[in-house]
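Only one chain is given next, in structure tokens, and it is the form predicted on its own.
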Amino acid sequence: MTQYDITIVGGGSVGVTLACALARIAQLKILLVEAAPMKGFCTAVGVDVVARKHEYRRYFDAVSTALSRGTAEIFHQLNLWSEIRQYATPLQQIHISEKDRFGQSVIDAKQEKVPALGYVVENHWLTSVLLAQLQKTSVECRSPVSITAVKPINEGWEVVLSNTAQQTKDVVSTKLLVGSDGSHSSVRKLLGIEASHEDYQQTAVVTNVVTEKQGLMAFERFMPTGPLALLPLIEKRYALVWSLPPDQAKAMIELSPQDFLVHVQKNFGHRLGAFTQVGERNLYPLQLIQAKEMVRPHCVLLGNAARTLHPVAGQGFNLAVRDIAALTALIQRQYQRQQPLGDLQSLLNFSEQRQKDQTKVVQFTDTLLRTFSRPSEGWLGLRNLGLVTFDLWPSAKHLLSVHAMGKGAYVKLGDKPDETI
């Protein structure tokens, strides 16, 4: 039975970021497994990604992620940011408004005295950079491999892994098991960790659009049916995330491209000129899922396995990266002091340390969504007054900006400040 110090279940951006961070700790034996047959994973962690790692390929239908300044700084400390930023679009401003109301507010990087409030990066480029970095490390990667059983052993877990392609099984032991395997986490289920599920009764329509005007401003537009977000990408493209009741969302993707753009134009307005092109449209049901325990002896849940948020404020991945930084710092201390990697008290301290940031993000996202989803005239008037007041209240805007940028909420992994981030 092969023994590992750390086994990471889930080869998405959260799991691979953690693997890259932990690989900086010399002598750790790390295993990363992913259930899906990831062509961009095990084939990319080799010659293929080396040959094209610096080559950006424009995919019109690419899915994108908004990175906070705090996330960018953590990637910088991991020596990843210089590559990621090559095709990351800086956010200079965030425009917040409500349909059919004059109240609005703008958060500006210049007012916050920073080069950018955050960045928008296409997931395929972010993943490519992460995997290119991963292949330089000693991390062992297995895919398509699923975790099918776990059993507690002395100072760790015995884990059964199943290779779905080869129909084979393997048993490994690990001192620390990390579940970063998404909203329907197998690790969470196998450990019997309960999770609360709250259905927002909304489905996100996700696509890319082309507009007449290009800028570096992101837009969050609230409507009675749900928020519509536009994030700038290169070449006059914007990533669009439109939250709607499920039946309306389904109807939207069944429209012709031209009719869909008419609906977007009608609801968003003409700040970006005409919407001229739309890519493939996809649907994502929206829920708030929260694991009731983030840690167990020798086990941690991260990312969507720990909590899945509504995308209204784009905070899910950024919160996970801050969790990764704190967990990496803990593991480094434990390793240097020759203490058990999965010591429960240390993991509970980590969980408590991160709780304030996690709770703040969950409450902010949930409250923002619910506040702008109340249709009564009284609430409409209060929201409109609130946006006007907020725009004239610099200290309040600054607090929101600091929150959105993720500043001061993460553990530093090195002493490499970059004033250009």
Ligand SMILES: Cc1cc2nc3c(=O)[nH]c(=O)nc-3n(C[C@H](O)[C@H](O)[C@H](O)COP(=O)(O)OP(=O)(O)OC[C@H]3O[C@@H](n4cnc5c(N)ncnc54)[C@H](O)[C@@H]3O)c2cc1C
Second form
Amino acid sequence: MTQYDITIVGGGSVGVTLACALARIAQLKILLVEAAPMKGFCTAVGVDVVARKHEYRRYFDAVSTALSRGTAEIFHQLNLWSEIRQYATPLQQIHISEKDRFGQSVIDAKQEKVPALGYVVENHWLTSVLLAQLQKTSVECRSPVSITAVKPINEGWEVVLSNTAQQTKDVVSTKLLVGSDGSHSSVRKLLGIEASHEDYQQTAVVTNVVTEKQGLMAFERFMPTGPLALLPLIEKRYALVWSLPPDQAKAMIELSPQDFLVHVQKNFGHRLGAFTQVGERNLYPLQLIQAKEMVRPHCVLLGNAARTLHPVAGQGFNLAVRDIAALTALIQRQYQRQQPLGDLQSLLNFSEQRQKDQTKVVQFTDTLLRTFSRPSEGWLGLRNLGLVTFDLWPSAKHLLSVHAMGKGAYVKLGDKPDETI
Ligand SMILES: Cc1cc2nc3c(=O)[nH]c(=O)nc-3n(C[C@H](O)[C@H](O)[C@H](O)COP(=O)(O)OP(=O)(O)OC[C@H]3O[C@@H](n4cnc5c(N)ncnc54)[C@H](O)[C@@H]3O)c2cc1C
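Output the structure of the form predicted in complex with this ligand; the preceding block shows the form predicted on its own.
Time for the whole complex; same chain goes first.
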């Protein structure tokens, strides 16, 4: 049975970022398993290693992520930022408005005295940079491999892994098991960790659009049916995330491209001129899922497995990156002091240290969404007043910008900060 120090289950953006961060700690034996095929990437014995082409391609249909400045800083400390930044769009302003209402507000990088409020990056480019980095490390990757069973052993876990392509099984042992396997985490279920599920009764329509005008301003437009966000991308495109009741979202993706653009135009208005082109439209059902425990002896949940947030405030990945930085710092300390990995007290301390930030982000996202999604007219007036006073009230705006920039709970990996971020 092969023994690992750390086994990361789930090679999404969170699992791969963690693997890149941990790979900097020399001599840790790390395994990453991913259920979906990671073609051309696997280093596992018996799987062909095909050279991956690491280059930017202009996708029209890709999902994008708004990275906070705090996340950019952590990627800088991992020596990944300069590459990610090549195809990231700096956010100079965030415009917040409500359909058919007077109130609007703008958060401005200049007023906040920062080079950018954050950066928008297409997920395929972010993942491509992370995977290319991972290939340079000694982290062992296996895919398509799923975790199917776990058993506690002295100082760790015995883990059963199933290769779905080859119909084979393998058993490994690990001192620390990390569940970064998404909203419906198998690790969470196998360990019997309960999770609360709250259905927002909304589904996000995600696509890219081309508009007549282009800038470095992001838009968040609140409507009684749900928020519509537009994030600027390089090459004159905007990433669109439109949260709607599920039946309306489904209807939106069944419309012809032209009819869909007419609906977007009608709801968003003419700030960006005409909407001229749209890519493939995809649906993402939106839920708030929160694991009731983030740690167990020799086990940690991260990313969507720990908490899945509504994308309205663009916080899910940013929050997970701060968790990754804090966990990496803990493992680094334990490794240097030759302490056992994954002891419960250290993991509980880590979880407690991160709780304040996590609670704030969940509350902020939830409040933002609920405040602007209540259909009652009286409430609409109050919200309208809220947005107007919000614009005149610099400290409230500053608070929102702090969340947008991910400065609220700054986590450092220890290297020199980049003043240009
Ligand atoms: C429309 C939308 C827009 C968003 N925009 C933003 C934004 O602007 N900013 C931001 O910070 N966040 C944003 N988010 C949130 C962000 O996308 C998530 O926080 C992030 O994707 C979480 O990544 P993850 O790796 O934890 O989960 P996932 O991306 O779900 O990855 C989990 C991985 O685990 C694998 N897996 C599952 N089960 C197993 C198993 N049994 N064994 C092995 N592997 C397994 C899966 O194949 C998958 O690859 C957005 C989310 C949505 C839906």
